[in-house]
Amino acid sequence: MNVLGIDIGGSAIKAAPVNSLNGVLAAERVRIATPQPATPDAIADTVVKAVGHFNWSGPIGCGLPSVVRNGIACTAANIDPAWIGLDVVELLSTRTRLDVTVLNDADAAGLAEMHFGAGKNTSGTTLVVTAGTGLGTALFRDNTLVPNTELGHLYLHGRIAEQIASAAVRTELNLSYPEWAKRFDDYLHRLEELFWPDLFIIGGEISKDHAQFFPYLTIKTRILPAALRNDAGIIGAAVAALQRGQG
């Protein structure tokens, strides 16, 4: 069975049908540049254009910036702060006229990861971060999703700990990559000392040059570079979705 995917991003979103058996893409998939302002409406728009390009009819899974719990988005990240408090569920299915699950976008990037990627056959607990923008977490107890983490937030030498340590941060500031690690091994000694994981795995985009990065950190818990990149956020929303299905 495929499922539709989409991630919505602060400046992207993109959406494929997953194979629901194996977590690949079962067509090429299209991305469309986050309206701005990210209002619910001008996203839902832009929603009901990627469900026409692949002119679906079945179920829809879809990762957003937010806290989301029982379809309601709770905080808005890079979105407009108009998502606060608004049904998402509601809105997507109104607009799609299809059947939406709708998930914290980290939550989503760590399912796939967990069902498909670099945590597929693991036990314990295990720590998806993934770092872009901000820091995005997903936090597994024996492949069980613990939603809506946000340990991105959490205060880190004073300050919040995306501030210090995103890979935006290490852009912005022109970081080498063993600069840049001092701060991101701050921070995972950090989530280290709180929930003693069994397994970290990186993700986002700088997860592709883990081998600048991996020798200098030096916590003690097993870590590996995410499998799944880009498309992690596509596959982890329809994971979820076939998942509330089969619910």
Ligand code: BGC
Second form
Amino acid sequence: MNVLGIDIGGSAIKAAPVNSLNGVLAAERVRIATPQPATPDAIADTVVKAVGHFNWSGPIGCGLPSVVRNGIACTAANIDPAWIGLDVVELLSTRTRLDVTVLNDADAAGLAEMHFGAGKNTSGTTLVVTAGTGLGTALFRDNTLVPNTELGHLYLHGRIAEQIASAAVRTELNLSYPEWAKRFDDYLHRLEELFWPDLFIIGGEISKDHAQFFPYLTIKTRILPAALRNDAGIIGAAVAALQRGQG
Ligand code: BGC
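Having seen the form predicted on its own, I'd like the form predicted in complex with the ligand now, please.
Starting with the chain above, the whole complex follows.
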């Protein structure tokens, strides 16, 4: 089944039709700058634009940097607070007149990695960590997702981990990779002692530079870079739509 996968982020909205059975993009993706302020209406307009760009009439899967329960956004990270409490499925399906599935963006990236990327054919407990503007997490037992884990908000050295160890913090503070790796390593140690995962998968914008910081990590757990890089959010949103269709 082909699904239009959409990854809504604080700085860009990316979309492409995806073959949700094999995770392959069926057309080149589009990238549209996130409107500022990133209000529900402004983002819905952008989603309508993406639908028009692909002349799309099938199902849509959409990742949002929010805790999403039963289609309702419960938090809003790097997007307008007006999202909180909003029925996102209702908004986007009314505006597009199409069938819409919505989930957390890190959960979407995780689903893609577990189905078609670094976590394919693995079992046990896997923690996918996406390091970009924020720190997102997706927790899996075998292939089953425990949604909305929000472990980027754990406290580390008395502060929210995301404010210490995201990729954005590295850029803001102009940290070298060894300097940033120390922070990220502390964070992974915390996750390791709380969850005892069998595998970490590191995604988000930082994953393309994994060779520059993996050598400094001292955790015992097996660790892999995400295989699908920037397309993981789009592909995973399509997987979620397929799963909902089947469920
Ligand atoms: C948010 C998560 C999101 C992550 C990555 C965090 O700030 O709380 O919901 O998955 O950023 O975008």
